[in-house]
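The chain below stands alone, shown as structure tokens; this is the form predicted on its own.
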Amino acid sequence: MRLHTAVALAAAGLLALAGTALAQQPIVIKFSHVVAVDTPKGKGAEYFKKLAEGRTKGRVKVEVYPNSSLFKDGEEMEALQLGSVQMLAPSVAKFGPLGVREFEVFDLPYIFDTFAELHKVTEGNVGKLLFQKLESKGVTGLAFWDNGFKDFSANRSIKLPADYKGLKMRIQSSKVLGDEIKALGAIPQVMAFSEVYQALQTGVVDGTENPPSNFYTQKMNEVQKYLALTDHGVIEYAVIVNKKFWDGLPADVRTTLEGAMKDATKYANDIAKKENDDALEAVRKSGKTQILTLSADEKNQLKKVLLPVHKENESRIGKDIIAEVYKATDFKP
């Protein structure tokens, strides 16, 4: 009997130890994104990791996978919905294929002139409304992160609308962006971000649109002769999580992570402008890409061609959402 008792006690002790070990296993958040570490989004993701792990005292472990190392553009949204990854920060252009086309309001050309105008939308009622629309897709929106204002690049000088005629221009998967490129007389080419450098290098596409930080960190200055400072649109990211995973977190952990995300968002947005300014200077110093500064008249000619894209996409995005953005930013169409 004593032997049986000793064995039973030993087994119980082992089970208790195993239970304790399991209880101490950290909650893993796989955070996948498609850009380089040294971009505003890349740095924001690393800062969130640092805050989340520190403030939860190791209860949460954030694994960041940059540069499409875990999932590519076209794969990551499905992976999030399936729970293969817990957190993403996709460009808002990616939500159209998910069936939430209202996010494509951010793709409309020349709808924002400054970061301050952009934040009136992302931090106001429009931002909240857009995130509510993700819930039915099994996705929870946590924050909007800035990248910056986009510029067009190509292997020929592109200052006037006529200069774009016939160029094959890479875009993200967004009908609005497709309409933007067509309005310029160019040919839109949807392509994963990770494939753009090679496509530019081999001539599969002639040009693209990016904020300077993405242009420089992806070494596009090595394969593009001209970068026109058009500031014609924004690349905005939404940090999102798998809803089931997020709702299933212990309440205190979720609250701590919300605080970490709030601070990481401020950090990412504060550095976005400087990162792009620094990247543009690095492109200039490389001497490989000629930077084209547009005159007020040249920019107005671009605006005149591109602004009708707003009206064309009213039925797709929603007239009400576009009107809300106009109201928030005092935009006069």
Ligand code: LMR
The other form holds:
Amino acid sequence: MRLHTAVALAAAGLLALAGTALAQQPIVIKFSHVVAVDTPKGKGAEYFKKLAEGRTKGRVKVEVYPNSSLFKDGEEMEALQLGSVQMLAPSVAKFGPLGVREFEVFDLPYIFDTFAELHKVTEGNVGKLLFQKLESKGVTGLAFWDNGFKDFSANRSIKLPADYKGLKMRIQSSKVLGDEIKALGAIPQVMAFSEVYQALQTGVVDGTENPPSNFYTQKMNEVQKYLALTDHGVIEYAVIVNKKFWDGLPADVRTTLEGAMKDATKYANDIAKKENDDALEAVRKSGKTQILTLSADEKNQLKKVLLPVHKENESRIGKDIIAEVYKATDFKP
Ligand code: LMR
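Having looked at the form predicted on its own, could you now put up the form predicted together with ligand LMR?
Every chain and every other molecule in the complex is listed next, the one we just looked at coming first.
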């Protein structure tokens, strides 16, 4: 064999090897989120990873980055649009900065009484419409995941509206939530989730609102003396992907991942209530935060002050969307 033939053959062999290696490279999905692993969303993400990797027999690798370890609030949406991350599950209170304010319908105080009511919306017309609105932003919505009902916390006893006066309260980036805090005579402060513990500890803010699962797993019970069981709103997530990435997947892989997402959604939503009940129990047991239960009258007083926030945000969210949610949940304004 002439030398140059041998070199050509060797090169061809190397190329073939490289080609095989490339063909075997898994498709990587970076899934970034801001909460602890031990939460409904954290566990849902891990479960999706397990199903996705197993069912695609390793063709897909899901790298889950919990606890804002890859991107924080305020960074992650842009990272998704740029393709630096492929999958997120932000709270629906964080879609305003993306230019899709209609998601803030979920933040309207006391609009949902039960998970069943919430699901009527996420699984109905409004859920579909909201996901359609994402497409023009280069984002595809795959599923809604539950966390739970939010409670207010602070270092002073907070039961009646007057108790909130002057408190600096951390909120997510939603105008509706800002209006909710203002309605209580308190001062809203938008802040990334990853910064809340320290802000509470150092007194940058006085209080906040969370479902018990987030409150406990971020150790806020160490820095908040009172947690009032107000159940005035929800934290709900939209699992979203970069549209170009998702549309560009081999069709069979995409179908398998859609199936994995469907099952992970069921899993996450099935565990959400218990995760929150257990977290509340853990807060109680820690003995650091006093849990305040509101009487029907106290809750009504809070409702009376908070409900005008619906009307104030009619033009922002859209009258039709609000009306559809009212209808689905049998809400009487
Ligand atoms: C928050 O910022 O309080 C929540 O959106 C965090 C989360 O993802 O549950």
